[in-house]
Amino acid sequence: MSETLWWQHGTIYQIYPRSFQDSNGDGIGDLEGIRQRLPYLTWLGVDAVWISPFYPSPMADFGYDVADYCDVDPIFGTLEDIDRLSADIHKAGMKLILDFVPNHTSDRHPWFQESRISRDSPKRDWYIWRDPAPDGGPPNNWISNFGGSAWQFDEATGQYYYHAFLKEQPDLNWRNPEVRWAMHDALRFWLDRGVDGFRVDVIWHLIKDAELRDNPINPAYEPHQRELNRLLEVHSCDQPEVHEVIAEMRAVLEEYDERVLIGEIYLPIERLMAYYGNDLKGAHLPFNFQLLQSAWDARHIDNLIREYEAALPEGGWPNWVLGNHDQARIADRLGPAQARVAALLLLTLRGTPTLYYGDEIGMVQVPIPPERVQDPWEKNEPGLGFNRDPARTPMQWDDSDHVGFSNAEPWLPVDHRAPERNVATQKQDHSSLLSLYQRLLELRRERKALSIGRYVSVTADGDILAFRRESDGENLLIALNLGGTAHRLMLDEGTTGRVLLSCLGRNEGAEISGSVEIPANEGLIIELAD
C-alpha cells in the first residue's frame, strides 16, 4: 500500500495507560506493562498505538493536567521506559502516537507557578488573566466543562485566571507567540525520540475570543443536561484564529518524515471540516466522532456517512471512532449483539479507524461504588451520568481475581460479571468478539478495497444498511442488520458473490445470487463477482 501513508491505511488502538497492564504491583498500569503486552497487539493486528497522557502530573484529571511536557510521571515509569517501549513498538512494525495536551497545564507547572507570582511576571501573559467584573465576580459568564465558573480568583494578585476544565488546569494563552514556541519545542522533544505523531487534546479550544465576550444563553437547555449546556460556546472555543495555530503545529511535524497530527474535536460536520486547514495544512485527521453521538438507525447512519463523505475537502482523509476514554462503552450503548455489527461497520468504512482498548472483547461499563469514584467530572456534577470511570476500568486479560491486570487491588474496580469477557478465553473461541476483530483487521490488511477503496452507498432500508467498497477490481458489499429481525436484501439482477465474513460466523464461503438473507444482528462482507 505504498501509495498511501501508514496513518491512512492503518488502524489506531487507544490505550489508557492506567488501565492496560500493571507491571510493578501498585494497581496502576504503566509503560512497561504496555511493552509486555505488545505481542497481543501484534496478534490483534493493529498498526499504531495511541497512549493517553503519561507526563508528570498531580493527577487532578489523571494526566490531562500536565506539569512537565518533556518527561514521564514516576507512576508510569521513566524516559528510558518510553524509549524502550517505542523501540519495541517500531520493531513490531507498529507506530507510536502520544497524547498532547496543549490547551492547559497543571497549576503545578513551573510556567503557571511563575505566572501567578505577580502581575508583572514574565510569564503572566502565558495564561489568561483578567480583572474581576465591576461587581467583583468573574470576568464573563463562561462555564467550565466540568461545571461551575470557568474563572478562578487568585487572592495574591487580585485577578481571575481562566480554566476551561478544572481550576487545577489553567488555560494557556495561545495568542502569545512565546507559548507557541515553547509548545513546539515540546513536540520536537518527542519527535526527536522517534514518536510518530500526536493526538491533540481539545484542539478546538486553543484560541478564545480576543475580547472574552459572554457566551449567549442556550434557549434549548434542559435541567438534566450538563451545566455547560446552559450557554452556547460561541466565544470560548472554535475561533477562526485557531487554524493558524494548528497550521504552525503541523509545520513542526512536517520537519520530520511521515508524522501524523490528529485533533480531538467535538463539532458538527460542517465546522469539523475546517480543521483540515487551508490546502490541507491543518490536522491530518480531525477526529470524526459522529458515530459516537448517532442514533443506531440505518437511515440515520447512512445519511451521516454520506454527509461526512460529501463534506470532506478534496484530498482530506476520513476517519471513524466508536469508543474512547470519555464515552460509554460500545457494548453498553448498543448491547453485545450489535457490538459485533458495530465492529464490522467501524472496520469497513472508508478511512482510518480508531479502536479503544477493551472494546474488542466487549468490555462494558463497570459499576463504580461512590467511595471509589475517581473522575473529577463526576465529583463536580454527581449523579447526572457523566462519570467516565466505568469506561476506564482495567483491561480484562483473564478470569483471575485481578483479571490479569495486576497482582494488587487495581485503581478502579474490575468486572467479574461475565467470566468469558477476557482476552484469554476469547482468543481460544473462534466465534468470540475478539476473534471477529482479529479477522476483520486481517481482512483490512489483505483487501485494498477495505483499507483504501472507494465508498459507495447502496441502501438504507428499515434495519438494513448496505454499502460497497471498491478498489482495483475488488468489489465488496457490506450488509449490516442493525435490528433484531431477519431481512432479505435484494441485489441488482444478475448479481452474484461469495460471503467472505459473517459477524455470526454463519455461511462463510456461501455463494449468493440475486438476494441475500441477513439474520438479526448480522453483518456480512460479500465479495461480488465481476
The other form holds:
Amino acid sequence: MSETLWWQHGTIYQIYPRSFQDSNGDGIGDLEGIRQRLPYLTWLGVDAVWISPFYPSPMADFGYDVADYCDVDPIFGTLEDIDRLSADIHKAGMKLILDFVPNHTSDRHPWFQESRISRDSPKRDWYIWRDPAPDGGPPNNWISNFGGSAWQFDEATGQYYYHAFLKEQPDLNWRNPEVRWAMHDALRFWLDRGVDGFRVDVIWHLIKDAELRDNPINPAYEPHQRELNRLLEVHSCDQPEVHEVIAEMRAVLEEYDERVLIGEIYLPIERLMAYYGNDLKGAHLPFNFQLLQSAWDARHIDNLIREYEAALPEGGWPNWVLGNHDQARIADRLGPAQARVAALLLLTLRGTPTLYYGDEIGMVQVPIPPERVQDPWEKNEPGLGFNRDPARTPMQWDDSDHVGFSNAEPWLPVDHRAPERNVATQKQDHSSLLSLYQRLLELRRERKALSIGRYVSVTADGDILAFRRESDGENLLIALNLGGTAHRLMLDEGTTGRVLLSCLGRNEGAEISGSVEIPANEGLIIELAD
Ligand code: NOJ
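With the form predicted alone already on screen, would you show the form predicted together with ligand NOJ?
Time for the whole complex; same chain goes first.
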C-alpha cells in the first residue's frame, strides 16, 4: 500500500484516557493502563490510537481545559509514561495521535493568569477582552456551548473575557501572531517526541468575527434544544480567516514526515469541505460526522454518502466517524442488531474510519445517578439529555466488579446489565460484535478495495443500502439492510459473486447470481466475479 499513507489506509481508535484502563488503583484510567492494553488493540487490528487530552488540567472539562500544553497531568502519568507508551505503540506498528486543544486554555494556564492581571499585561491581547456594553452587560449576544452568556466579567480590570465553552476555558485570540507562534512551539514539542499527528479540538472556532458582531436569532429554535441554538453561529465561528491559521499549523506538521492533521468540525458538508484548505493545505482529515447526526435510514444515508463523495475536493481524502466522547453511544441509538450493520458500514465506506473505544463491544449509554454526574455541560443545562458521562464510562474488559478496568471504585459507574458486554466474553464468541469488528478490520487490511479502492454507488430501494468498492481486479459489493424485514437486491444481469462476510454469520462462502436476498439486519460483503 505504498501509494497511500498510514492515515489513509489505516483505522483510528479513540481512547478517552480516564476510562480505558486504570493501572494505579485510583479509579481513573492512565497512560500506563493504555500501554498494558496495547496487545488488545493489536489483536483488534486498528492502526492508530488517538488519545483525548492528558495534559495538566484542573479538569473543569476533563482535560479540554489545558493548563500546560507540554506536560502530562499526574492523574494520567508523566512525560516518561507517554514516551514509553509512544515507543510501545510504534513497536506494535501503530501510530499515536494526540488531542490538541488550541481554541481555549484553562483559566489556570499561566498565560491567562498573566493576561487577567491588568489591561496593560503583555499577555492581555492573547485572550479576547472587551469593555462592557453601554448598559454594563456583555459585549455581544454570543452564547456559550454549555449554556449561558459566553462572556465572563472580571471585576479586577472591569472587562469581560470571551469563552465559547466554560468560563474556566477562556478563548485564545488567534488573530495575535504571538499566540500562533506559542502554539506552534507546543506542536513541535510533541512532534519532536515522535507523535504522528493531532486531532485538533473545535478547529472551526479558532477565529471569530473581527468586530464581534451579534449573532442573528435562529427562527427555528425550539425550547428543548440547547441554549446555543437560540442564535445562528454566523459570527462566532467558521470565519474565512480560520483557513490561514489552519494552513500555518499544517505547515508546522510539514516540517516533519507523514504526520496527520485532523480537524474537529461540526458543519454541513458544503462548509466542511473548505477545511481541506486551498490546494489541500488545510486539515488532512476534516472529521466527517454525518453518520453521527443522520437518521438511520437507507435512502437518507445513501444520499449523504453520494453527496459527501461528490463534494470532496480533488485529492481530498474522505473519513467517517461512528462515535466519540461527545455523542450518545451508537449501539444505544441503533440497538444491538443495527450496531452490527453500522460496524460493517463504517469499515467498508471509502475513507479513514474512526472507532470510539467500547463501541466494538456494543457499549451503551450507562445511567448516571444525579449525585455521580461529572459532565459540566449536564451541570449547566441539566435534565435536557446533554449529559456526556453515559458515553464515557469505563471500558468493559470482563464481568468482574470493576469490569477489569480498575481495582478501585471507578470515577463513573460501570455497566453490569449485560453479562456478555465485555471483551473477555466476546473474544471467545465468534458470533459476537467484537469478533465481527476484528474480522472486518482483518478483511479491510487484506482487501485493498476496502481500504483505498474506489467508491461506486449502486441503486437500491427501501431499507437496502448498497455500493461497490473497486481496486485493481477486486470488485466488492457491500449490501446492507437497515431495516427489520428481508429484501431482495437485484443485480445487473449475469452478475455472480460469493459472500465473503455476513454480519449475521450466515451463508459465508455462498455463491450468488443475478440477485441477492438480504435478511433483516444483515450486512454482506460480496466478492463479484469479473
Ligand atoms: C470538543 C470536545 O470534543 C469536547 O469534549 C469539549 O468539551 C469541547 N470541545 C471543548 O473543548
